[in-house]
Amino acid sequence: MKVLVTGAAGFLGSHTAERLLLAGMEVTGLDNFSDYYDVAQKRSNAEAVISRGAEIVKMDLRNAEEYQKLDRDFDFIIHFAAQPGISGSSTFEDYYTNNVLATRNLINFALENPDLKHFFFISTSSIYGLEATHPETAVPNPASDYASTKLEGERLILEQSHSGKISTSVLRLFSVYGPRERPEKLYAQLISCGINNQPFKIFEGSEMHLRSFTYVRDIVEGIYRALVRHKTLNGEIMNLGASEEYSTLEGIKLVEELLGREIRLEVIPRRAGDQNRTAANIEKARKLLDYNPSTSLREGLIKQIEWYKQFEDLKIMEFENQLL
């Protein structure tokens, strides 16, 4: 089985990529790597594909022209590519053009390949607004730009099935965690500053917001069960995320307590668009993927910890090298 993956070089991505390699399937995998975090990370987690056997391609997926590159004989498509969060530095135009436009490009390119399977686009608990905890029938709400354009992106895929033209699906994930997060997320400020000692800055009140915080390997294997099981689901919306609920609050402690020290909270004012509550209901999942996220936040947080000392220590060995 031959798949494309995009966003490759990504959290998501990457891990998704050397599930697919592990299971010996063919994987060719697309990032723009572009600058919204450090491009040394995206880089990192390339080579970890790569060494596996990936083939990683940089492009655009906004620039129509650059897909002449690519062949026409994927089995599977793997959408991750994004403007991702909710950022003051990320415009309407970033979040449209990377979410909407570049999916537009993708689906033209999917149309493209006669022998596709399947076309699944990953999208996100956002879309069902400031309380995710509804099933998949649930009328979305979103409540930012980037939840608005996920959630375009969905109907332009959902589209294709309706039409008859691809079969595809839609996974949305929940609040999702581990080794590779990106720098701005949760955990991975919580983890740096702790280490660091330097403050996390939290924004008002969200100390108390609720998340099913999803170890990223859980969300892996529900993706890729998804794959295998594809022919049953063309046209379905899925849930996938762990169904237990934390506070943030409740995660900074667990981290203080994993790191062995306190770490230092600086309010900030609130952020609009931040979701007070998700819970993932994964009925439909379970059913359908025989779906069960078992990785505990503790055992979670643990491998992340474990991740972030080591990939610090290949940036500081990287760094004295080039000094020599």
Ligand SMILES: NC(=O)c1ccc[n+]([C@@H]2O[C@H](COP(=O)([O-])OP(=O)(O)OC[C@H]3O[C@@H](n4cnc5c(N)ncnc54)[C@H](O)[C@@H]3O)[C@@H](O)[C@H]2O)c1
The other form holds:
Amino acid sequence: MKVLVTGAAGFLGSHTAERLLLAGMEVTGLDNFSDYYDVAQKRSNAEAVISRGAEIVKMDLRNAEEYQKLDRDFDFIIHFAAQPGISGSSTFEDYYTNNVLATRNLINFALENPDLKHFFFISTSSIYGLEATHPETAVPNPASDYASTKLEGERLILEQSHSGKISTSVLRLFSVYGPRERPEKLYAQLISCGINNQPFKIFEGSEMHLRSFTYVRDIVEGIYRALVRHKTLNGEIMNLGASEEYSTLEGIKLVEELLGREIRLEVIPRRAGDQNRTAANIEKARKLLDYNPSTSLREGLIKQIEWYKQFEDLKIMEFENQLL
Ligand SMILES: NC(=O)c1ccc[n+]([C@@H]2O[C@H](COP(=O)([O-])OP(=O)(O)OC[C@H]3O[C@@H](n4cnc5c(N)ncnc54)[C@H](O)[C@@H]3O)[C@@H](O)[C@H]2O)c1
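Switch from the form predicted on its own to the form predicted in complex with the named molecule and give that structure.
Starting with the chain above, the whole complex follows.
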């Protein structure tokens, strides 16, 4: 089985690519190594994937001409590449071109793969809106350009199922954390601030936000199960996430306990579009995939802290080498 994983140098794409390689699949990863966050982290993620036997192609999905770099013999496509998150530094053009136009280009490419069995679009709980507690049948209420453009991506993908052109499905993920987490996200920031004794900038009111924080391995397992059972998923939308909820404040207290130190908080203005509550309703995934995420927040954060320390040591060693 040959799988194309887009965004394979990113947080979730790299973990998923590794999981597929461990299962004996042939993986081609692609990524444009965008500088949305530290490119050194993406290079390190990509190296981990390559060391397990994948090929990584550097290309930008927005550019139709670059698709000539790819073979046309894929059995599956898993599409992670996107402009993620809600960030003041990302423009509407960033969201639109990376989440909508790039997805449309990738669909055109998918149509040229005669053996393609299924196309998975990796989506987000953000499409539900400020309260993401619903089953997949709920009417989406996006509250950010990120969410609106991901929803448009979902529609372009599912159009292929509805028209009978490609078998596709949408997996909506809930607040993923763990090793390699994007550096601007909650736990990556908290761990970095705690270890480096820097203030953690907290959006006003966000300490009471509730989240279905989901450990990355549990997400990857859900995606893998979906791939194995792809024949039953044509045209389906499915939530993947942990069903337990924690407030941001509980998350902060837990990181403090695990690091054995207090983290200074600096309150900054509220961020528009931030969800108040996410609680993954995974009844459908339980039924169709026998999905049962089991990693506790404590267990997952211990792993993420270990990873962070190792990654920082590696960065210091690389820096010192450059000085020699
Ligand atoms: N991390 C989460 O908690 C979370 C939650 C819900 C959904 N998601 C979805 O999961 C996917 C992956 O998120 P992530 O957290 O791993 O983000 P990430 O930024 O770490 O990974 C995305 C990767 O895609 C690449 N990319 C972006 N635009 C590209 C383009 N035009 N061409 C080629 N490569 C491009 C980036 O360089 C990056 O390496 C996204 O689609 C996101 O919407 C993530």
